[in-house]
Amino acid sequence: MNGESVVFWITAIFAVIGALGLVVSRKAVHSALWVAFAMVNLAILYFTLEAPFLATSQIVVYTGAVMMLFLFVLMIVGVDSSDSLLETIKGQRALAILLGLSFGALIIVGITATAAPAVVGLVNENIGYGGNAQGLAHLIFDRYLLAFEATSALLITAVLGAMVLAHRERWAPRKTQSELSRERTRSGQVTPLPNPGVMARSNSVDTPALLPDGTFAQASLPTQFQSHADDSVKEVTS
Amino acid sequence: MKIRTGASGDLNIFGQDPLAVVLIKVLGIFVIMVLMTLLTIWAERRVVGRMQMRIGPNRVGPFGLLQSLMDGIKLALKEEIIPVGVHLAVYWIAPVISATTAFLTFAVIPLGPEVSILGHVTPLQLTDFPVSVLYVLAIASVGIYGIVLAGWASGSTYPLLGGLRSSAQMISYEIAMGLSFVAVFLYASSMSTSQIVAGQEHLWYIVLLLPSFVIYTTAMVGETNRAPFDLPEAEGELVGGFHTEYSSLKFALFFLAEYVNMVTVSAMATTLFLGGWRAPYPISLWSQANTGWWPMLWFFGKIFAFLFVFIWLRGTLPRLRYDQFMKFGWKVLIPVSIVWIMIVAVARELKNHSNFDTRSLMIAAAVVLVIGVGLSYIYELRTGKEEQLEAERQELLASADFDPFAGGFPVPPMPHQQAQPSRHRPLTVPSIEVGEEQ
């Protein structure tokens, strides 16, 4: 057993575990992590298959950017939200397992029945262009240039579309930091407003703070409470 | 195209080492990184102390050198507090990911030329392959997972915000960082670290590609979450950021990862722009300067210069506001990098196909770029952006008159408009008092 097959059996098993983890995890974030794990293992496989450029771009693009974006969304959506495991269609789970297994069997039968030519690897291809990255560059920027450019145009269009969809019209120009500070200085209240009062019997936000002379600091209350400040304090201090 | 190859320009010399040499190299790198971490923490406290007119730790060991070791031991022995709300598995994995990825990057950093270890002639570098600089980027992007997962797994608001911030920040600055590599790739005709060092035999890329260097150094500070870009752990806003809920050894791992990352990005900057392990000018006149074990000295000297800048930044600059920071990354760094890459690509192509003097062209282009950026900044200052904004606001206020039947249909007021009070008196129902005779 040479080094390559040792690496293959380790990473292959890990990648399958990652893929299974994706399916059986109950938390969406855990699923995303299992996918990332599977992807890193696939990248290691690409390394052993003499495609280092593909391996690194797999990690940078898929693990580092795409899955991170997924995680980002999942985290914003909710820290503790886990999907409901109730079956909406009756017998769906059993059917899914059956179909999945039969599809797997189909693929295994198909692959084992195919007579593959002798494996040659990428060594000769890589040497022919002076290296793996150079060979890829030759294919992308020479032979398939048009397809590559068309794909990039498509991607840029998609990005522009996303920007247009997310764009929000501003009704007033945004205030700059200097404008805000100037406004604040002129408003007569440069410092932050005083906190609500903390009394022995109440520390709720509708309890006004007391000034040194014993009067109420109206500014210490949220505007909604300012009118009935007097009542609550009478109650607290009496 | 012919690839310029220097002393260790051939990648075939890698992967030939016997197991013992490989183990020695791995252990060596690990020990060096841990020692560098301890030394950097000590240096940071001493230097920042000096900058703040105080002395800093000077009690434990000579010059207080053992202070960070003692702090590390203390940190490891502290009680570990695991909050109730954490997602335990992820909470455990996060610091491990952070620390291991921090160490992994150093595997492709060339520390020196070929030396003899246990009788084997071997390069002072664990390994190298055709795309090793991209490997560094890949490892960095996996390292983000450590921080993001720590934020999520803590099950608490501030760490989550810190984790999200850091992922947004590091992904944004990774783009600028990757773009700054491109110019180096174009000039070295290679993406492997040893060949990039070999390509700088005559001229360091900091001279040739100064804008790339500036972009890289800016991005590397953002990438390591260090001041003034340490927003994921902004204590005024987020308590401790992503590691608020971590304690004891797990916190120590994050701490270790931060400092190892600092060393790693400094090593990358040295490798890509400062000639790697090559001796700086006056020393390079000495014929033995670039042979044997000496280059390690120059290499770590350069790394310490970068680490000093890191500490200096922390001692000098206040933290940026988050939106300004992101705006700087996306609207300044990335466009400038793209323009610069176009210039470099044109210059490189000219050099390939004619005997054009590209060096002066590059310097001229760099000067034009700097002047252009400066002029646009001055222009923006002179045109009075605020006056323009004020005029815009006045215009908006003038259009603030609300026409409830604009276009012939009843419409609600826009956010900056005020609905006029109705001319009709509101319909009121006289209240009936219950239980009282009129």
Given for the second form:
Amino acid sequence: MNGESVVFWITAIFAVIGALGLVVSRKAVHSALWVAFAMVNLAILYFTLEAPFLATSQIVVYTGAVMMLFLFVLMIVGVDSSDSLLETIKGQRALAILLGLSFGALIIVGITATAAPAVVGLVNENIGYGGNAQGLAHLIFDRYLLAFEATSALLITAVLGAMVLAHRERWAPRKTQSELSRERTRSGQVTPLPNPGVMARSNSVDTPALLPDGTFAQASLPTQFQSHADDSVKEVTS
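Next up, can you give the form predicted alone of this protein, since the form predicted in complex with the partner chain came first?
Below: the lone chain, stripped of partners and molecules.
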């Protein structure tokens, strides 16, 4: 076994371990960290295949940007482990298991049906175009230009669709600071409410803040989380 084979078996095993950790982890933050671990090992595989541009993009874009964005959102919003076990679609677990086994069987059949050639890397291809980045640029902007533009248009359409679905129409004018102050005075709460998680053991937005007397400030939670306030109180007290 040469050096490339040793690196392949080590990083491939680590990548599979990261994928399994994603599936078996009960906490969303741990699953995201396992995905980042698997992506780093995939980047090492790209480096061994003389594809530095793809490996760098794997680390910078996916591991450094996309996965860190997921972690940032999860740490701010807070996801309970019990929430991830709820089935929003009936039969999705059985369907996921069936599709996973079918896909695994398809991969095994494809691997066993073909003879894997020796690893040669991309040295010859990179030399032909002057480098790895230049070769990718030739493929993307010359041979597969139409597919690249169609994919970019599809992604832009998906982003616009997400913005439209997440947009909320404002049916009343925005309240001024003077109006908000008058409403707080009439309600008896002159000072601003504490932020969620203040003086509590969790700073998640679904955890009510603690008042100086030790009671929970249910009004500190956003409106969409106030229905789950009782569960958050039970978790904090336990």
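The term rigid core refers to the most C-alpha atoms you can superpose between the two forms while keeping them within 1.5 Å. Numbering follows the first chain given and starts at 1. Computed from a predicted structure; not experimentally measured.
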{"property": "Rigid core fit then Ile108 CA moved by 2 Å or more between these two forms", "result": "no"}
{"property": "Large Cα move at Leu145 between these two forms, threshold 2 Å, rigid core", "result": "yes"}
{"property": "Large Cα shift (2 Å or above) at Lys27 between these two forms, core-fitted", "result": "no"}
{"property": "Per-residue Cα shift, Glu179, between these two forms [Å; core superposed]", "result": "18.8"}
